[in-house]
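The data below hold one chain only, encoded as structure tokens and taken in the form predicted alone.
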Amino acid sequence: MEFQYRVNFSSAIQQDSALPLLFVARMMVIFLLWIRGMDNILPPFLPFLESLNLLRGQGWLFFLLDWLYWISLLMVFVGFRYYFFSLVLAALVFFSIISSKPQFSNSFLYSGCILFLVGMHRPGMDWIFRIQIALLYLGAGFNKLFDPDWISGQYFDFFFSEPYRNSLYLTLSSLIPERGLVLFFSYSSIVAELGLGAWALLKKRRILLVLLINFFHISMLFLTLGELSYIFYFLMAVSSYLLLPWEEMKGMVIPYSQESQYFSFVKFWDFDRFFNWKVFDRQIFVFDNKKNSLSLQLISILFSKYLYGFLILILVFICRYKHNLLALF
């Protein structure tokens, strides 16, 4: 049997987007705060421009540029504003790399890029962030397919027996024909990565492939024993939520009991809305009244802004105090 679901959209979701574009912002903040741990803008140091160097006596340009950056992140937290605040993060992000090479990270490097863009979103711009992600996981992806440690299988095979030595791999390669494990890691890393790039761009089972963002970089995570990948599992999972398709939730959401909306007196968070929407894609699922109650609860959760990113934060915590958190025990 069918149901009929009536539209309720969210007034939480801005007038002139669907996306949650201040969600993604505040949890860039987060990333430059804490796992970034960046408190102020540094003079320059080995700069990409030469020409940069003359700023590094000018002691007052940085007090204020220190300044510009603490107002900033404190704008797009709050949300007054974020649209202009998160560029101007972002020209501070381009700065301090551009100023200073030891600075530059692929991941810095992102953040910058995702701030960049939701500053410069406007309606119907929603691609710009299908492009940004499909480049960064297309040329992750060609640059191993190219990479002759890659290929053969030789950086698997050191990394998990120097640097991050993984008792698990070294069993597992015991038991498996020479060099089939590390062939297996190299060569699904790059069909993942491309996979994921080229379907970025086409639009297409958009929460399917979130999920699976998800999925590979949690796996690699998991492989990794939380010593590596935290930072990029971070970045994707946050910024792969602008591709599910927020612009349908107006004929996919429907309420439930009003006996569920005691968070309502926090508007600013939002957080009734946790606790009030059931989501669902029809691209995946056919749902009945048994049968897919289970998927309906799966997804109202992805589309449940702050518990995800309240459920990424929690997990990039384990990882990157577990030593910490071991030591309690």
Given for the second form:
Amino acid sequence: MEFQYRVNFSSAIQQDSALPLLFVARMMVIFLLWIRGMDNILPPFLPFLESLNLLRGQGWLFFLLDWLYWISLLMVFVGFRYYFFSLVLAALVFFSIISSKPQFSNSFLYSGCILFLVGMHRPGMDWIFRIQIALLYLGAGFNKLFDPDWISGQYFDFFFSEPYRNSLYLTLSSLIPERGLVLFFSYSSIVAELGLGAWALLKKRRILLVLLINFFHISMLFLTLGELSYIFYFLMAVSSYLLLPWEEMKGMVIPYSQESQYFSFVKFWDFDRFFNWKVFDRQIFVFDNKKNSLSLQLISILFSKYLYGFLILILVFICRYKHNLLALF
Amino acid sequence: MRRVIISAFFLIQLIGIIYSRFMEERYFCWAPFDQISLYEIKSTVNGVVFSPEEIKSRYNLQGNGRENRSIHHVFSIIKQYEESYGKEDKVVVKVIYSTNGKAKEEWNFSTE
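Moving on from the form predicted alone, kindly provide the form predicted in complex with the partner chain as a structure.
What follows is the entire complex, opening with the chain shown before.
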């Protein structure tokens, strides 16, 4: 079979998709720079592949990689050939991880996976994000399922007693016998992760799935007072955004009253005019039957990517700098 | 070709999840926060007891730290360093750790 490969720098292919790929790619840039604090490509240090040690001392190479990294960040952020530069960023993330065991983290790896899939995506391939999210949750769930400390509740007993000390838990656990509370947390976490993973593979009730993913991670933030894990909340809130039914919702008519402050606010944030905003007029009030069953307010705010992204950033900012913010008061 | 690459990409992840069942380390298997291990590294290099700052500089690990995936990541990093970059040194390393609040254990490594 003759194999041909041609690098296509056209962005026209990505414009055929309603998925907010550029939004996700930009949020990954924010993740790398702000949350991860990655401002350069480090030389190998205790790599997973020993042969990468040969690159140590090649300062010129990492000087070039740094330039490549920053150019790619900029290109993705401004949206120029962003799917190509997403692939470049993904490669640099994977290289950083493979070349240094201490650099390894699941969040860092996941950001690389999302950037890779954004770069590889073409119209009709929305399934790749469902599978990636499913792999993450199913992997996390199965790992816990076979861990004795999770099954016995030992993990959460220690979790809320020491590293994430929670006085409410300590009070409740003394009232509920036989480690009932920790077992509840253990099994509900496992069931939630396995359930979300399995659900991600389906194309059913995707709006509810995305809301539950957000709820799952925000509830963890709440229980740990913003500690665990705003990083994964950020990544999952952003990546799960791609699971929403974008194609079906594109151009949907949103009838609204100009006196409605809510809709005026949400319409302001719809910079791309994803929805078809119509001033309320009873004569033109036409609705698809399926959409009738969903809250207009929820849909309009959920599919407003700039507002959604802003809310994610605000929550992460509060969690990350909560001690500084509390000090102000 | 694109679908083949993506399929291989997912297959690698699936293999990682399955393979981790047979390993003590938790790399590349989507296991964040599966264990919480508090550890203390005590390292003597060529007869000199290292401070926490020197330990951080040597292994890129905190002298007193927390590992949220598997304590075996700490062991793996120390072992790999001493068998590669530090193979000319004579070291005695002790890691005192506790996983998920259970009784303290020790891991020892020596090249003397």
